[in-house]
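Listed next as C-alpha cells is one chain, alone, in the form predicted alone.
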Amino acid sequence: MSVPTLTFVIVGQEDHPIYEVDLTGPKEQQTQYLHQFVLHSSLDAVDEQMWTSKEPHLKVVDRFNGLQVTAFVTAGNTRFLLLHDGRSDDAIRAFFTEVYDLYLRVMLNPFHTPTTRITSREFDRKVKLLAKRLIG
C-alpha cells in the first residue's frame, strides 16, 4: 500500500518558500526533496495560469507521476501550493481559504514581512488541524 502524499508550501513573491510542511507525517529525505522539487518546478505553470484566471484558486496546475499540484494565489502574488494524490477540489479550496485567513493574520504582525519565513508553532499547528479536518 502506498503512503498518501500531502505536502503544502507557501512561496513568497521572490520564489522562495516561506512555509513548508508535510501533512502526512515524516518521509525519507529523498522523498521530501522530490516533493520540494515538484512543487518548485510547478511555479512556472502557476505563474502562467494566475494571469489568465480571475480566481485565486487555480485548481490543478501541474502533474507528476500520479501526483497533482493545486495552487492558490493571494492578491500580493504569494502562492500556496499543495502536492497531493488526487484530493477533492472543494476540500482543497476550503483548506486554501482557511489557510489564507491564517496567513493574513501573520502578515498583519508589524514585525513580519512578506519575505520572512513563517516559524510560528501556532500557525503550523492550525495548518495541520485544517488539513486533517478538511482534506484528511
Second form
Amino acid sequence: MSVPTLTFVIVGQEDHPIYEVDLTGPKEQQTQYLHQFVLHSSLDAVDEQMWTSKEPHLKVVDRFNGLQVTAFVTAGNTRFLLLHDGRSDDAIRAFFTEVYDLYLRVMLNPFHTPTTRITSREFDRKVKLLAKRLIG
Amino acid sequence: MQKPLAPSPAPGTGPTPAKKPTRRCAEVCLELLCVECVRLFHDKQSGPAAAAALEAIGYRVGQQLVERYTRDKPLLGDTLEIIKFVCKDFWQALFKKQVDNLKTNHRGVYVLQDNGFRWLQRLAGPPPPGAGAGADPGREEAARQLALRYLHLPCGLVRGALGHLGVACTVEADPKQLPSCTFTVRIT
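I would like to compare: after the form predicted alone, may I see the structure of the form predicted together with its partner chain?
Following is the full complex, with the preceding chain placed first.
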C-alpha cells in the first residue's frame, strides 16, 4: 500500500483497549476497522511470544498483507501494539520506551483507574509528538 | 523510604543524566503518614471496616509501585519468580532490605519472614522480662494486637503488587515477635 500506516493501541490486563490512536492522520472508516481488527487478532500471537521470551520488547509478532505488528509487554501484562508498514525496529523500540514512561506517569495518578481508558489530552498530544519525532 | 520523585526504581545507582537533582523526601514523613492513616481510619470506622479500608489503600498503591519497579526488569515467568521478585526487589525498594526467609509448601502457600520489619521498628515492644512475670503474656498480646493494626497497609501493598503481576491471593500478617513479622500469602 502506498498509504503510510501507523496505528498504536494499548491493551490492558483484561484484554480491552485502554488507548487507541491513529498516528498518520484521519483515514476512511474501512481501513480503520481493518487496522483495529488486525491489531486485536494479533493479541494471540503476542501471548505466544510472551510465554517464551523474557524480553519486554517483542519484535514483529504478526503480519498481514504487508502490514506488521510489533509489541511491547509490561510486567503488569499491559501490551503496547503498533501496526506499521515496515518501520525501523530501533525507532519503534525507542518509541515504546518513551511511551512506557508516559504510561507509568498516567498509572501513578491516584485518580486514574488502571482498567479504564486513558482520556488525558496531554498523553494523547505527547504520544503523537513522540511518534512524529521518532518514527516519522 | 527515600524515594526520588522521578520514576526510576533504584535511587543513587551511578550517574544519571538528570538535568536537576532528584527530589527526595525524609523517611520520617512516610512513617508519620502511615501512623496517622491508621489512627484516622480506626477513629472513623471500627474494626474490620477500618482494616478493609487500609488494605484497599495498600492494594492500589501496591499496584502502582509494582508497575514502577518492574520498569527495566525482564519479564517474570511463573508464580515463584513473581514471589521472589516481591521478596527481593520490591522489599528492597520499600523497606531497604530483602525478606529474610521464604518458605513454601508448594501448594500455593508462601510464608515471607522479615526479621526487623521497618514499619514496626518504632512500635514499642513489651518490657523486658523481670518486670512482672504475670503481666508479660497480657502485654505481649496487647502489643501484638496493636501491631496488627499497622500491618493492614503492608498486607494490602503485597496483595496489590502480586495481584497486578497476575497472582490473585490473600495476604495475612503475623507479628510474632516485634519487630520481626511473617506474611502468609495464599494463592486463590
